[in-house]
Amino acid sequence: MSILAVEGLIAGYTASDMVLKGVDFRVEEGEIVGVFGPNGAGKSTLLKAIAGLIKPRQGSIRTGGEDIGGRHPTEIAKRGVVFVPQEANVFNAMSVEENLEIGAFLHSGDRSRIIGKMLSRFPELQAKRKAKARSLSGGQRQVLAMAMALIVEPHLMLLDEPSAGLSPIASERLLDVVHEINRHGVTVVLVEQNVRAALRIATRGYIFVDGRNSVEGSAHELASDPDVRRKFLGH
């Protein structure tokens, strides 16, 4: 059983607005899955959709053999799927530790624990455990946001594009973190444009165009297409 199954998905902002077109999508645990394409294309509405923010106007969303399309945001997190948004992740007037108490409220364990154990996990956060999330880098930045939806010991984590703004070798740098969470047991969705970074991490990948399914095929299939190389890999 895939760890998260997406069939005939249709959703959107307004009735007259269907963004998603009818999509079809499956993660299998322990791997990366990257979606690709270009702006409009429906990849970050697909994960908001996943996640609860957006109620699917036709389909179904799987996962764990329980269909989660249309539940509330929490309901879906306490069920171990995440959702790290490209923008406003993190509470910038509070520090680092102050942020991941707040992504704590949902562990139903030891919060001490769990925080403490995400410090560890991530040196450069822990350096910075008192500082105000305003002054950490982008990357730092992103790097609390995942943490904090680490907190509730997630099995799939879903992140739009959090490589956005960075520079390459920040970018770069962001995209290990990835890869090293999905070491640790956490299957992820990843939307990003640095398309050939997240091929270099990826298991598989999705392209969308217009709503629906383009392409679909492993990480090295991508890489290869001819087609895909041109559009999204500059040769």
Partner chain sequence: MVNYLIAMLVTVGIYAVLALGLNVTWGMAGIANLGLAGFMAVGAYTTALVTKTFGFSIAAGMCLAVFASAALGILVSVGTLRLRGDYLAIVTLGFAEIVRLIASNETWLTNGTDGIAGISGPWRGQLSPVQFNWVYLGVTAALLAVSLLVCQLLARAPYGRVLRAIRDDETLVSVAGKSTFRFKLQAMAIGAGIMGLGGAMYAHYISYISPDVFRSLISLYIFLALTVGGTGNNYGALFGSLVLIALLEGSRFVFATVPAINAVQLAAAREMLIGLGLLLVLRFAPEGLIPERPKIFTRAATDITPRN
Contents of the next structure:
Amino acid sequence: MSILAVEGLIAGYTASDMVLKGVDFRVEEGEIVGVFGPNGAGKSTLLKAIAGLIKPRQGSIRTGGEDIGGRHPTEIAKRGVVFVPQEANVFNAMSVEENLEIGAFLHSGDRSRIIGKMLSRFPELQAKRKAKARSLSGGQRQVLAMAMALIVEPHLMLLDEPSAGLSPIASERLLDVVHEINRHGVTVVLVEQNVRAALRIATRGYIFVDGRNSVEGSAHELASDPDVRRKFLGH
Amino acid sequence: MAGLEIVQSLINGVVYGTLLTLPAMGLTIIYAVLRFPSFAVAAHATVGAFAGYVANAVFGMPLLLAFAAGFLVSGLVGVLSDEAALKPLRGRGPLTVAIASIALTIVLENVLRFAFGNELRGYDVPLQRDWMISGIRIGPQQVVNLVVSVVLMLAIFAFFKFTRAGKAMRAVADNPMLASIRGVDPNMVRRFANFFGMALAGLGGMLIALDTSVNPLVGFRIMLPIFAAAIVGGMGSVPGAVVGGLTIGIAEQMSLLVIPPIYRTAVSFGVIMIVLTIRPAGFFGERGN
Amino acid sequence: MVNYLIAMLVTVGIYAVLALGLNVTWGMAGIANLGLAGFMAVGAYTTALVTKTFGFSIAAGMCLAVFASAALGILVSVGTLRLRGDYLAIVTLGFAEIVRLIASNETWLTNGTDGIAGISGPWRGQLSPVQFNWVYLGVTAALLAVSLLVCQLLARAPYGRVLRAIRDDETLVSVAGKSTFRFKLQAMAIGAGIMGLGGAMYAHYISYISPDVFRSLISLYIFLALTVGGTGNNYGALFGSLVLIALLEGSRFVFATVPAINAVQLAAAREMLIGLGLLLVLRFAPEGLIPERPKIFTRAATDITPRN
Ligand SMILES: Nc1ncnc2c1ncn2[C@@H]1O[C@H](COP(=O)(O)OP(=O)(O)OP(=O)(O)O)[C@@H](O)[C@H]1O
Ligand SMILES: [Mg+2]
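Now that you have shown the form predicted alone, what about the form predicted together with its partner chain?
Below: every chain and molecule of the assembly, starting with the one above.
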């Protein structure tokens, strides 16, 4: 069974204007699935719909065989599906440690232990434990955002452009972190503008155009597709 | 002699400012989480004053229990009235909700006026002689009020710093969308903020009524100072409300040395105007825009 | 009875002028001016003072009332309009209270809480009370018509479109290169001026004013009138005032028939009714009797809002 299966999804922000116009999207256990496409194609909207921030108008969103479409965001998080938004993805006025505590809000076990574990896993956060999140660098902030989501030991992590605004080196490093997270057993959906870098770690990818998935294939297939190369890889 | 007067005013200012701090914290907590200035803190200050009055003067409870009654009843009224009157309007912008909160204030205030009339009432507390300490006058009740406020203030700081619920409230104030996807239910937190904020307003109203009298206008009379305190400190900032409350309390009492007492409310207004002109975000606030 | 009805119509007219003033600031520009009672008081006191003390004509007094209120409108908002709207709400509410304080305490100027009596009315001396009521109804109708005309011109002109655009999305307008500040300041001045006119009309009709008349509660009355009628719509302001007075007067009679209710309780019940009325209208009929625009255009956007 797929870890995530989206079928015929139609959704939008207003009653009249549907941003997603029929999306079919599938993620298997253990994958990193890249989601690419021009600005405004609806990539972020898809992640928000999966995370429960907007309600589907039609279609289904299944995880583990259960339809989670329209459920409350908290319910969806409890099912091990976590979303890391592109912007405003940390609590700026709270310290790194407090951010992790909120991340552990749904965790039923020993919270301070798991927070400690997370801090030792990401040394850059350990060093800034007491600092307010707003004082972090862009890369540190993204790591914190992901660490916060990882605390509940999710099955599936939805990442919206984690490397946006980072220097090329920092974004390489960040995608390495994503790769590392995936190797620890977390399936990842990765929305990225930097297609080339993302395809290096992705197993599969989708190209979105105007609210629909148009092309789908393995990372290798996409990297060698002439159309994709021309539009997204610049040659 | 003049020096003594100044010291006396300063002390009065600190005492009054500390009382103002409670409703100002209530206002600022609600603002931080719900993002609108609730004029209804005024009504809930009055509700708290009357709840304490009923507990103390009608049912004969000791003052400490009456404090608890003032706190709980106004908190409860705060949650219920918000659910019924304001919550359905939340999608329509903070100004609409703010105006609705004035309407709510008028309703609550007049329910109390209907039930209790306009006369000034007093709590059932033994009349105590003021203490004179080297020329400075201090009332025992003032000391009790001061202690209650300070204890509560510290409890609130501890609550936000150390407890799970307190951190959840800060998280929702900071970023409600993120809080909801991390499992903190913003609606629960909003309810809680309302309870807590209005309970503080109620207790503050009761303490101020202890100092003056219980009547339907208790809350409305301190509305401007409460808002001034919250604005000076920075709307949404709890430490700000403390600094703001003390600033307004002291400014108001000190001004009495030079202006007629009737204009003390005008001091709050003046301070609001000055602060908004030179430092719109207040001492601890986020940026004003 | 006829006299009573005329008196009520005059009152409706005065409230309608006030509601028009509110419509310029709140309805068109989305500025929450809660200082209505203050601007009304400034207008009323200005005309009362200049006509009584300096023997100005009523017309001159009313003009001065408009200017004085407008000037104060600018003064109050100049520092706060740049800030978030909620701060202006607080400041204007405070302003109204300060006006009342001054009116109560600067006895040399305002005669304090005793108020000012014997304010002239047009031909009041020469006419019987009934005749005076008729005359004043005419005056009110004329002034209301002028205010309405001004507001309609404002609403139709490109200026009105800019104001509405500011109300609906201020950032967008400022991005489009317009100074929203200047527009908002003008809206405040015009709105406050019209409110001042309403106050002046009140003063010359009743002939007696005191600080107690101008309690902040009046602001709520007028918000109710405007919301019932239809925020953003000038005719809504008119109809809403009719509804408001019907409610205020009707409740007076109805509640008075309840046995064992004293005067304080009667007043409390009526104020409660106004507060409750505003809450109910905001909740269940936010567009009022005369919506600003047909429903089809405004509904869609509010249907589904992203959860947070
Ligand atoms: N909160 C919102 N309310 C209304 N419309 C929105 C909202 N967020 C996005 N949209 C609209 O939905 C469409 C798709 O936006 P979305 O953010 O999903 O695009 P995207 O593929 O993530 O683009 P980008 O690469 O720029 O991030 C856009 O036309 C956008 O204007
Ligand atoms: Mg996006």
